[in-house]
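The form predicted on its own is given below as one chain in structure tokens.
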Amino acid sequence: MAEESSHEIDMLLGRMKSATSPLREILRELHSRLSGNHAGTVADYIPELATANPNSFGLALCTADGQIVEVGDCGTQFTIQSVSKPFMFGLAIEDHGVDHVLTKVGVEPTGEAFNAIVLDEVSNRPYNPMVNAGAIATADLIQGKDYPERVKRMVDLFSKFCGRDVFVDNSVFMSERLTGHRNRAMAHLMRNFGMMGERFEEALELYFQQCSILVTAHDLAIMGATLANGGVNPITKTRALQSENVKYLLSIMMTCGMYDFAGEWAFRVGIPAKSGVAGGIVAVVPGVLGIGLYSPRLDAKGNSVRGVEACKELSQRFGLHAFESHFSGEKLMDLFALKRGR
């Protein structure tokens, strides 16, 4: 199959039809085929999420130098949910340094559900910042003289990564607040063990806010490309994260980013990624590009069914796996070059 896919790409490169981007055609074919996959269900444990159109599907790629190719519903807005977690982890590291952050949250995969009320039995830390407990502990670390300033810093962070002003969906925020009893239980448990400070209830509110930021598949591709570009947004040229801290986000995304499917994801897809229960996925090929996907039908692990399948195919077709013996992502970049007419 790999040889056939390689031959297919070589033929596309050979044709070089100026009227149509070969890469766009590849993505259109992939999008069309996966649109027929109706497996999975839309999340409904947060009532507002249940209103999503189950047939929405967007797929976008953005290179580290700012070229974008996208197909499908890439302008459809949805809430970022858990895709926010690695980015807030990065902000916490910039506020306190990685060593201090690791005294409050670990970096080990759990094998547990993302909303499990589980702490490390030895350290009493949440296992990693990609599960809810760890993300709440991370939110507690975000600096600011008061709650409004902390919210502003959070919104500014995502605005820099997206390259535009972003906003909180208040209806989803209120829905999260009204149904977030498990998350409150986690916060109280961590406060009991000293993993969160006196403002832990405020941190919980901040966590609900971060999950309710509105984004698109287009935005997620740019966010991924910003990480691929060492923390600098390739569209706006604005630095969103210090380059020395990007590796920490990519590491935790690779090992813990896809809930309790993270091990198989690393095995089969092999690139850093983070998913969210609204149906978004951001994935990163360091130094090359970011991938943004949106499709709200989820599998039993909480990951977008079509999003996972799209990433599997892109990784296999273009040799994007981190441990490919002969990295062949150059073919993907060649297709971008054809798009630009070089």
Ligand code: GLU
Contents of the next structure:
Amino acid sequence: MAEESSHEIDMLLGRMKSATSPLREILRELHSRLSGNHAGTVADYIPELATANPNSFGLALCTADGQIVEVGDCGTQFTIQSVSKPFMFGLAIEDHGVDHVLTKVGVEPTGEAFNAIVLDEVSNRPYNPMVNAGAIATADLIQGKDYPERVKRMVDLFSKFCGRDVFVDNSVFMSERLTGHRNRAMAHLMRNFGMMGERFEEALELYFQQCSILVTAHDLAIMGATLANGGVNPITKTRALQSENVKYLLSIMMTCGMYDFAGEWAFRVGIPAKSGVAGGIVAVVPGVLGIGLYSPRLDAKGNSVRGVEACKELSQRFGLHAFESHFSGEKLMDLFALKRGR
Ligand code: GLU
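Having looked at the form predicted on its own, could you now put up the form predicted in complex with glutamic acid?
Let's see the whole complex now, leading with the same chain.
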């Protein structure tokens, strides 16, 4: 009898779960199907990154009003790497205004690799803030009376976006600064052209630190949702960025966020996004939601293989492409509304 009623309760709970969370089922199916994709390789040019579990895979969605649905390894920590770049660009804009920032770093996509040692020949600026040279020039712009204060402002920025205190992974940071010779070369080149000031070595350190912040797929979804919500974290209600500056992050993500795949990404997926070499991707559907992904196996362009596939499918299935004009399929927000029982 007791067994029978506990069986009934399990059945009921099972029914409730699937009835209240159709979106979770969709994501679960996507997650389990893509888990079978073992293509790509974990980055190892920063030795510490090679220690990641290649099978980890987390997929999280967070709406602009703070509802979260996630599947897989969404609590696994990894370093944010280049996903940090648009956020630091935002902080530099808040510190100096967009016009001054653009005297130091351009906003043109480049067909070059993210770590190319190249500057615009006319202006001596790095091409954009998503390539390493541009991100180092951006780090140089972060204000603070001394280095600790600059680091604190950077950490506070990511803490506001994530809605919790974030920390730097010291072993990755040390690994980056010991092996970051190309990044050093870029900083020296920019110093040579007077594009970076006296504190250029500090800017490099700050850049290595920002790349080594530990996040999860859950965090990335909330960071994306914060941008989708005009700069206010929808969970904590704390403002992380002025709303008038959000568009600058999103447009640079749309044009330059996915390494040398940025053009095809904008064409096929049509969602502003940024990926990093540890395997994270943040994607933003403005006004709607943020998507956080983690899977460390990268394709030849440096993007997470499963992350790219997941975004392609989500974009197609739910008509998330920015330039979608007559989508008649399933509405993603209706599924969230169902979850809340509205
Ligand atoms: N810290 C990495 C580097 O400087 C970031 C690269 C990336 O994620 O694209 O090489």
